[in-house]
Amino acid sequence: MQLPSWAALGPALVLALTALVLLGLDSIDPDSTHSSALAGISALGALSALGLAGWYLLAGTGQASTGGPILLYGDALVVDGMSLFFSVIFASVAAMVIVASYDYLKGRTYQAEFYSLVMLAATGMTLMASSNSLASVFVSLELASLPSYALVAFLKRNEGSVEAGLKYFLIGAVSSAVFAFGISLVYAVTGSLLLSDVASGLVDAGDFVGVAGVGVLLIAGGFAFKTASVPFHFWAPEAYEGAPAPISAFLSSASKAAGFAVAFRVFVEAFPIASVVPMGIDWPLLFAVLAVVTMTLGNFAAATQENVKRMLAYSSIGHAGYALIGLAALSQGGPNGQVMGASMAHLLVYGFMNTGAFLFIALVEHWEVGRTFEDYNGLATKAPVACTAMTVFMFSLAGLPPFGGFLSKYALFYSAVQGGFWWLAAVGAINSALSLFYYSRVVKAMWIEEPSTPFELESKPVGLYVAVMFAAVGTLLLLPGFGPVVETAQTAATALFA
């Protein structure tokens, strides 16, 4: 049976419908504290979206083998291999965060609102990956951002959470204004918001090339904020540290991937290198500078932290620098599909290992152990299984074999070298080696150091444990399964350059 074309947006529609169901339940019973029912509905929605996205991706929906991309609503949205690949990332992270939140939210009010906000943010991220117009890019970005502001400030009686939410909102508002101004300048020059029409309109920019260049620069600034890239990274450490730990995992993994999903499509399709670089709009050079500065500053800042959660926040900035290689190492006639595809594959692996690391932080917060490296001393004597999972996350984030992060970084750096950007790969490798210092501090504290003070872990929350174990298994399985993953990502990315 032939499905209608709008069914290609199934993952986004399922996430949005789940959010509406949760809001409906909350309106009927505002004081509901049925944690199991609310978490179950949310998890079912996220897993259904994951199943649909995976099914579509494997079936070749929107890809060359089935007739090419599916354009919807006046070409404002597109479903292709890249949008489905990123939908898998968003749904996977959302599912892990929801399962972990079951224990984290126990005894708290506004649980239905929490889950519905997560679903709405995930919906916005999925639509970001499918946006084929600068207008739909902006609207979907705001749909993802507005729930995120509320989620960061969810702990209303926690001063750190409220402060982080306010800072995140203010910086986000400024970045949205910058992004919208950039879009207006590009529209003024090209007369269109559709990415393909923007590309053709730039060819006839004439004397307005400078205006278009400023617009491209401002749009790049908006994406840099969403991906927590330097110099728009200031919000990230504060937001990740103050937010509930599951939301820190959600923002640092899914939200970052959403920013890259949009950036990949917008810059490749709206500002093709062959057209804009001869005009003097050399955006690959801009992203090369951002990549080097972001990965270097993020790693050096992470190395100086004593708070484990803040260390992970800065390390996520460093990983944004690695992912930026997917844009920085593009060139006219180079292996662009391989480079961008490797970056997409790294973001998938990163989604599991980074989400797992932040969910382990949530587990430790549940036990009220503390947040510093010293507080983690001897933790493995009380929770060996969870600490083994955290060890997997740390070594995978550092890029050590035999974990998924090793192959994803190797593929990314190797693709950059193939494209002639060996110096970019070298900077990435050096920064990756530096990261081993601070990641190993966590492992050393848990397994080698003696406890500074005796502590008792009174409970083993099932939801948090399941989410952490799921992330650990995913990180490990992505090692033998990395071949098909990177091939799928590179095929999807190559289609953008066709």
Contents of the next structure:
Amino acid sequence: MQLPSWAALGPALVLALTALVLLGLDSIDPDSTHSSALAGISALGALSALGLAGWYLLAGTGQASTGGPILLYGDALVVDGMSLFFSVIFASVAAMVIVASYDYLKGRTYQAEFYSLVMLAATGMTLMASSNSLASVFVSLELASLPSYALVAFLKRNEGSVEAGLKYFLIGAVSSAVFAFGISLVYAVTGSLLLSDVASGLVDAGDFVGVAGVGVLLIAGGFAFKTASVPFHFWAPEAYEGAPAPISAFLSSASKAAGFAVAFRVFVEAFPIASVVPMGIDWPLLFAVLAVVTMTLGNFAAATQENVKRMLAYSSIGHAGYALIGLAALSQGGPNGQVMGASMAHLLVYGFMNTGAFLFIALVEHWEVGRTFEDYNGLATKAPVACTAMTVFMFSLAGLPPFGGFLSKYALFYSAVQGGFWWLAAVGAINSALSLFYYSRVVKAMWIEEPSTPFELESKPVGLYVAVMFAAVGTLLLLPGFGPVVETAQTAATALFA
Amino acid sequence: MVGAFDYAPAIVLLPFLSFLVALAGGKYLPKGGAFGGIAATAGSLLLSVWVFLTVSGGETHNDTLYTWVAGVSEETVSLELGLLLDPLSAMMLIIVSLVALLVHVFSLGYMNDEGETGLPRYYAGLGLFTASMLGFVVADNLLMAFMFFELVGLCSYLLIGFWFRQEGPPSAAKKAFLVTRFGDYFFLVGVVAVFATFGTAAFAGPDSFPHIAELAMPGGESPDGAVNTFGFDPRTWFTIVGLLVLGGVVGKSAQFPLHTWLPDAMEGPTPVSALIHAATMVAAGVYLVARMYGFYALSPTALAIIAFIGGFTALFAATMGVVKREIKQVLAYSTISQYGYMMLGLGAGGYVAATFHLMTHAFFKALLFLGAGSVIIAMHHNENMWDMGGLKEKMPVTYYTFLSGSLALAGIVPFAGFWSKDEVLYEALVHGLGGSTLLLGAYAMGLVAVFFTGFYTFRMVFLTFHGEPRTETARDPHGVRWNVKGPLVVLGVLAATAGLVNMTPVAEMLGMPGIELLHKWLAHGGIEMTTSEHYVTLLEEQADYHATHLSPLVPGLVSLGLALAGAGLAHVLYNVPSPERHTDKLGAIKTLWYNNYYQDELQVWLADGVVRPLARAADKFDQGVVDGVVDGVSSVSLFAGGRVRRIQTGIVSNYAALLTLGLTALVLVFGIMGGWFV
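Give me the form predicted together with the partner chain now, not the form predicted alone.
Below is the entire complex, every chain and molecule, led by the chain shown above.
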């Protein structure tokens, strides 16, 4: 039996449907206190989307083995290996975030709104990964962004949360303007919004190369906002710090990955290196500059933080810098599929370890222990299991073996070296070494330092624990399982370049 | 059919099992686990005999048991564990398991009856020691040999330092460990070099590294460049590799200049000394050279170096043995000296002679140590020979067996040591006269050492057993039981008779080559590449070693005469009711010998005066330059991090401004570079 072609969008449809169901429930019973039912529905939706995406990915939907990408709705959307790979990331992060939020939201109102906003944002991200025209790119990007603004400001009585939400929104508005302006310039030159048509239109840009170049650069700016890359990163430390910790996890893992997903597709499909670089639009160099500045700035700033959550926020900027190598270490005739695939695989591993780290912060916030490194002193004596998981996340983020983060970083730097961008890999390696400093500070505080004031942990929230453990096990399993992951990613990326 | 070879792994595993048993349950077992060790080594001995009989039926075994790192393609190496059972290893198995069994039995008297504590640890150590050595003997490749070689080293460390609460033993154990480790470092590099050169480390078979090396020699069957010799001439490179491996041999077999650990190792329990000297640790080095003799035979340079190290060590150690006061110290230097003979034999092309001496020495040296142990029990752990005297009447069994061992050590006909030492010297002489004149120098040193050996051996015997008792303890010694006497008798008989298996001079004289059993034993076997016949061919073709024809009678008589002269001098000087310290007449030479030629001081000076300043300089570099750079980087990054933090003002309009400025800068830079504004 052959599923209808629209079913290829299954993951996005399931997520959207879940969001609508939640909204419906909320309008019927606005004061619902059935938080477990709400969380259950959302988790079910996220897991079904994960299952669908994983099934499609394994079955080869939209990939070369079953007849290539599936184009839908006048070519505005596309389903291929890459979009499914990223759907897996979004859905798994969403699932972890939802399970963790069950405990985090205990006793708060507007829970249904929270879950439905998460689902809507996830829908937007999934669509971003599938967008095949600049119009759908913009719309899905906004679909992912607008719920995010609200979610960051979800703690309405918390000044930090509200302030962060507003700043995020304002920077987001500026960035969207830049992005839309970029799209309009590219449209002006090429006369089309479909990525493939843009590519062919650019060939005859003629005298309008300058206009196209500015457009390409502004579009890159829009993506830089979504991925929290310099100079569009200003919102990130504040938003991640002010937002509820599960939302920080969601934004720093899934939302960032979505930015990369759409950037990968748009730049590879619409602005092929072979034709635009000789015209003077050297976007791989642009991304190389952004990668170096982003990873350096993120890591340097993270090193001086006192607040663990803010440290993670900067480290997340640093990781955006690593992932940018996937767009920077590209060249005509180079091993481009390998580079971009390694970057995708790193984003997947990052999805687990970074989500886990932020969820551990959520756990600590739940215990009301405190926010600085000093407050974490001696935490391991009270919560050894969770602290072990956090140690795994920290070392994995730093790229130490034997954790998943080691292999993904290794594959990324290795492919960059193969592509001839050894200096990018070198900068990345130096930054990784620096990052070990601040990651190990957390570990040191938890395991080695004595607590400054004695404290008791009141409860062991099941949902948060499950989510943290899931992320930890994922991080560990991605070490032996990294081979198939990176292979899938590189196959998907190579298909994009073909 | 299930044969001896199927059970061969058990030879190694049984003592290992006794190690585990003694370690886990020794506390609850009678005698601290001794019986387990005795049963295990007895089992190993029986199986070894079975293997020996099977091998003497003409069968050999060379097989991989377990591949622990599989090479992924033809070019990559596989790391394996396997068994190589040929005449050499079959013989060595019997020696090792027999000596280990007797040492276990003896330990009942030396350790249990003396009320030592920590016995489970002791027997666990003995079990692991035996297992490691047996594993080393049956190893079918160099890497496996290296692994067991290291285990042997570890066990010697554990056992020498058995009395770890006293001051001396832990320090001696550390010294033994570090000095042999220094040699093993070269060995390890050699193992890597063998893998890098040949892609295999197997000892025997068509794909073994000695065979590949043989084919790769000039005029061999392999084309030029078949093996990677790293830009050297094949012979030069093989010499280098051989000498690297030799580093481990020199350390383990206590050859000059890495012999210094061995006299100190006397701090360990005496049965352990017997095991170390006769069958395990020290024997491992020489055995390794014999095991890969096909490789050394390709390089006359390596052979000459081996011969010279051996000859020099034989003489050098014998002189030091002359002046020692303690019975075990004399034995320690005699061990160094005797292994020097074996090295001399190997280097001089006398593969069979050296193996022969390895065997006879194992018996008589184990005997001497156990005899010394018996004396030490009797003397309430006083080892000073000047406090003994007259023990002959009190402990006849110990005396006569010790005498048998001493006659063998001194090389008096017809005891075992005479035949084997004589053959070593004979081989050096005939190959020296046959064109490799350098060997004559090594021969001369070995010959002079014979005199010293006879002297120090009988000085020891006379001081210990003859004359008047010089102390109260010697007048009324502590008795010893069957578990001490039994092993002594077995070994005493072997020390007297083991030499008869290979009476080369007699065979020559009577014209009966058939009685040279060991020659026949090592000459044949299913694995052609490890037979002594093949080695002789190799030596002639590759190393240009040729033997002149010479009757063994005259050289035999010369060395016998020298041994008798040494023994006779000892008789005149020391076999009197109250001997004097005649060696004092040597004056400065005695001081030099007594202080071991100041070798320890030299090594301490090397460590202190040369290595330490170098290490300090390296440390300076590390602390100053490397750490300085690292610290500098970290302070720069923290400073920069602080700056970056300041950009993040918290005011959103600043952000928007910076964002716009950044974007504008990018547009300008890339626009100008890309020519967008033209």
